[in-house]
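One chain is shown next in structure tokens, namely the form predicted on its own.
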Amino acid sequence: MNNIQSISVFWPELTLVITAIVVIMLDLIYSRKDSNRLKWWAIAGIVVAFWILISGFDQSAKSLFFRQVAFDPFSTFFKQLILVATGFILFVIPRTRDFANYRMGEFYTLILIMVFGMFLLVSAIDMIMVYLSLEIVSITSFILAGYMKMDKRSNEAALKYVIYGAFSSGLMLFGFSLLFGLTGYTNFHDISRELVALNGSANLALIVSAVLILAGFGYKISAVPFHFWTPDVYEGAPTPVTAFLSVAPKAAGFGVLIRFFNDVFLQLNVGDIPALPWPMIIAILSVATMTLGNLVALQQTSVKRMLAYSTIAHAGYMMMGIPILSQDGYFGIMIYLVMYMFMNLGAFFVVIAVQNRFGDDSIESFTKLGWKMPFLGVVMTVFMFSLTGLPPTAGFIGKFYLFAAVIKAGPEYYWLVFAGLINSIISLYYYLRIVKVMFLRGERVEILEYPSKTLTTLLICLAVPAIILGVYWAPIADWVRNSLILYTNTL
């Protein structure tokens, strides 16, 4: 389709860049102290691109703008998931301590301006737009970890995501160069084409191609070894926002790299490449992020920091989708991405509640959490099962799609789903160190604390689909399963 055409199904974009301007605009007229106003704008714009993305205007799969970005019902999974999780961070962030004394306006105008820079990412087809929308999901994300200027973790956080955000991008980048050199274009399809065409006649610098775009998105979804800036950024970055980098980049982050390596290198069965077993590599990438992630995570003694490296090994257990190259691979990563969301965010926003009543994450102020706000206690308790995945919660239906498609890919990825599950075993340990000092230290208080009325009713509107999707997951599993479908045109 060209520009004019494509306008017609891509207004939920359109929403969020009008509302971006707007909200900008409002912050030149809202005094420092009614700035906070301007999240329900914000809101609002949000919820009307979730109407248009929800309403079925158009769900047929199609490329937009002469081949560019994709309009098809995997990227419009990934936008309702991004805009769901969007949602709950716009709520939360009144009502957390580290915004008390800084104007919102552009703070929300950024937040938006990143999730439209992930409704492209998620879409694209072409490496330059891929190059192009990854780079506004990054700068924005560099001035949201600094955002607290007078705080200096938080401007250590922004300088290290800078400087590994930059050098990623400079690998990713030349990957990309030296594919198009190959292949003389830059769309998806079209690579596709031209690489099977080679006939294994430059596999050498496919191979370096590959490794160095790998490295590119690999640095977004934190696997290892470009990990290395999670902690420190996670750490230093305002909770609201580490909580919001958790979820919904990472998401655009798989997005992203399922429709690369899908479109590319599907045809190519690039597990025949020469000299590297690519499905291995990845496997082997896989196990290293959940157990490095796992391992250090036993060792910290900020709630903060071990949830960033947490959100590591998560990372690790949702790449075991991606070395199968299947739908059933494809299906485990997604419905996990859903399940993970509400866990994730819910236990950021208890650290939220804990940062503003004691004013520290350390484990020793959660404890006893559970006699003193036993409301806190009960919520965490919830989220740290579901993100250990015991049953019957919703982590544990994540892992058990994904370990089951593993599983049916054959005996070869067994070994695969023995580390994932050992590695389980060993996040157990300091999940549960959580509850145990919550509520096995301490006695009965006589007066109960409790937090705000809205992050109570945020918490609550995540605990119970963490719950409830561990027992009646259906409609999510028909969700995701409809939403396999991606942009396959090469006309």
The other form holds:
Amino acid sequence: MNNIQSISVFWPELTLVITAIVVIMLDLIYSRKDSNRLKWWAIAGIVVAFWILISGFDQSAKSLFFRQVAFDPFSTFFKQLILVATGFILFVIPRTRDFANYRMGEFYTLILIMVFGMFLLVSAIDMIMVYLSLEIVSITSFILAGYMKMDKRSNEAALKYVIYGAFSSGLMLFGFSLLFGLTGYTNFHDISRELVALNGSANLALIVSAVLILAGFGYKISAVPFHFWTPDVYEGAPTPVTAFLSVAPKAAGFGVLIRFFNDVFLQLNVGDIPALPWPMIIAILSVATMTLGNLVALQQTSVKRMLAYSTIAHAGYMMMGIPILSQDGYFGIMIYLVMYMFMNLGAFFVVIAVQNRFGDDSIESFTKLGWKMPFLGVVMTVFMFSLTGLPPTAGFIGKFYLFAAVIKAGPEYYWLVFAGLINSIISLYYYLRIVKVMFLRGERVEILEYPSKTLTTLLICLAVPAIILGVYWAPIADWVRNSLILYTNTL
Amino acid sequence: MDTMYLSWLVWLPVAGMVVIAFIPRDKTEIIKTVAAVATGLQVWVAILLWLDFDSASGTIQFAEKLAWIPSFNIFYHLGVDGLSLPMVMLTPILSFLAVFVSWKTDRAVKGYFTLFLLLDTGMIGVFLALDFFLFYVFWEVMLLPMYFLIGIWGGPKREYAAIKFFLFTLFGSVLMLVAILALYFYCGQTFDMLVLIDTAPMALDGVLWWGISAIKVIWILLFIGFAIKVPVFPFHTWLPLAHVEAPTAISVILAGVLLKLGVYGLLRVNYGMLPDGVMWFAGAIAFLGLVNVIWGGLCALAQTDLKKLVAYSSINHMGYALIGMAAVIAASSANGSNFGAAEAGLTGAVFQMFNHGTISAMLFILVGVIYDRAHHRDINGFGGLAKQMPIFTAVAGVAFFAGLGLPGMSGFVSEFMCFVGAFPVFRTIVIISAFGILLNAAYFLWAFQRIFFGELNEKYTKLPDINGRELFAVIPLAVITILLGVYPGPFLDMIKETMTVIIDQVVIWGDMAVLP
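Previous: the form predicted on its own; requested now: the form predicted in complex with the partner chain:
Okay, now the whole complex, with that chain kicking things off.
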């Protein structure tokens, strides 16, 4: 579609941009004390964008802005997921003690711009667009990570994030330029067509460019060996930001990763062209990611840092769905992302509640939590078991679909399944350590404590799906199945 | 047949949980009563089920099937047959009695009984589930409450025991998950266990993974998963720890029900769906059974902690069941089509499961009784208790002699059947494991003698005898043990028909199988 026609299906994105502008204007009017009221404007923007997204227009797959971005059920799925995660974050921000002394107007603006960037990222079908949207997401997240400017660790987080971000996007850009040099196009589908025409004659250059591009995406989803920023940034950034970074950009990163490799490289592996070993590279990275994440998480004493490593491990599990080159794998990743959103946000929200009450997130703060604050203890247990992947929780369903997809692909990838399962067992140990300190030591406490009403509500909204979706997930499965339609070029 | 016995059995404890959730945490008596009522009703339903059960049929009865997640062919499918019925009877009985055993719990009573009822649902669900996915979910649902029940209410080393139990079992169950998914995709995308029993042997015929028959690989994956629960040597190391550290009622459940899940799973899944593999692996099962008998017996003999002794006796006793299970290959044509032996072995194994459930439960309850009074379990620290606690001694006598397999007690019948069945095919193993019986008798008698006979320890002259509540928990089990020892006929008939079906399955497929 041309630019004018494209506007008509671009309203969700436009809503976000308009809201961002409105919020930053209103920030000038509100006093510092009232700046949290801007939350409602941001939430309104999110709700309207969501509503337009699901009801506004014809959902059939098409390309917009002269084949810069695609509009298809696949991208709509990720957009919805990102909006829901953002909604949770927006509600928790005013309840975070870390932010008590900061002016929050810019914060909401930045979040909205970041959501806009992620919208573009999951629908981009052109390398230029991928790069631009990735940078929008990255730069806003640098600022968000360093938002507590009086806090040294927050500053450190932002700085590290910038350096790693610049480095990996440079690598990605180099990979893109190689692809452009080989084919002369920036659009995914044009590139794919030209690559098939190359008929395996430039495989070395191709594999180099695939690895370099993977650096950029791997950085977003924090896959080994591009994960080094993750623990420090996640630990230093304000906890709501950490929760957000661990869910939304990761989902967006998976969206673009799936789309890029599906659109550009998949054709090379179906014909009789000498195959590129990129699926094997991703499979190996997947195992490395989950293993490193889990093994290092074992030794952490800060729960926030432990969860940071655990998100690395989860990225590793999800990456298992890519190398098998089938829709089942994408299906597994997408259903995992839904489940992951609930349980991971939940775990970080409990950390926020504990930080609000005890001032830090070390494992000592969690000691006897189940006896002192039973509600927090119970929901944290739900999230920990869900992250481990034990039935009947949402995490199990995510893992189940991923493993099922890999097993369906046949015996050559069984080693991947075993690696994933062994890792699940390892992860049990550190998730259970939190449960252990919360419950296994401790005595009856006469007066029980509860977190604030908003946090309680939010935690219920996350914990209930974390269990219910483990028992009855048919609606989610249907939603994901209907979303598994990627725009394919017909030109 | 549209009485929904099975759903009642599964969901009654959950209903109890929900009720308990609304009771304030200080009303402990009410909470305990609710737990007792929920499990009591479960016993009642189990008895109704047993009365309605048709022993002449070897197929699934009272089946219930509802669509759950149709897009992945997952069903809520329950059913009972002669293999599961003994365990479906045993689970509510032991749960009900365990509520009374744990009546004196005073630490976080609300949490305790909530988790306990969840555990109950998980256990009975595994025995009733006929959908593999449902089976797996119930199988894993047991882990969480068990972790907490050992970890919060257990003994001094409870944290280590709880995590070790959890890690071992999870290791086994993830291997099982791979096997379940492999079966799903190779056998027409179904989790229905009854369909898989029909289709799996054919569908997996000739499938090779890395040059090995897929049947062998799946068999091993499932076997490890179940063997950890049985537990089969060398996967048994979690057991003594967990059994000793767990509170009495939970030890009763662990020994009485959880160990049976392993044998049940092997018979239901491995024997049913991978019959070709049985011929290949039966020798190993018999051998591992022998190791269990001897190893468990020797370890039990060396213990000074009475609870540990009982724990090791479980390993010893499950060995007999394994040997009985292996006897199934007597029915193959290569072994002279000795169907009688195969039937005796398998029926004996299932009967042994049930008997060990009642006997070890009794033993653990009695250990708990004495521990509550003396606050230690050192066998050498007692002596002469027979004079001080005559009723306790009498009941303990029944339990100990049942444990060592005295004729007239149910344990004797089942052990004898296991040996009779296995003798034609595994002559050496049976002869050697007869020494295991000697060990078995030795450790029980020796412990009995040290505790109850000789000089009364000065410290214990004021020890009160067993009280009414404790007797109420033990007497039903003692009655069952003696009753089944004297007149096991109807009970065996109930099991037998189903065993015939399993034997046919193994023989039909096993006779022609040559697995690469």
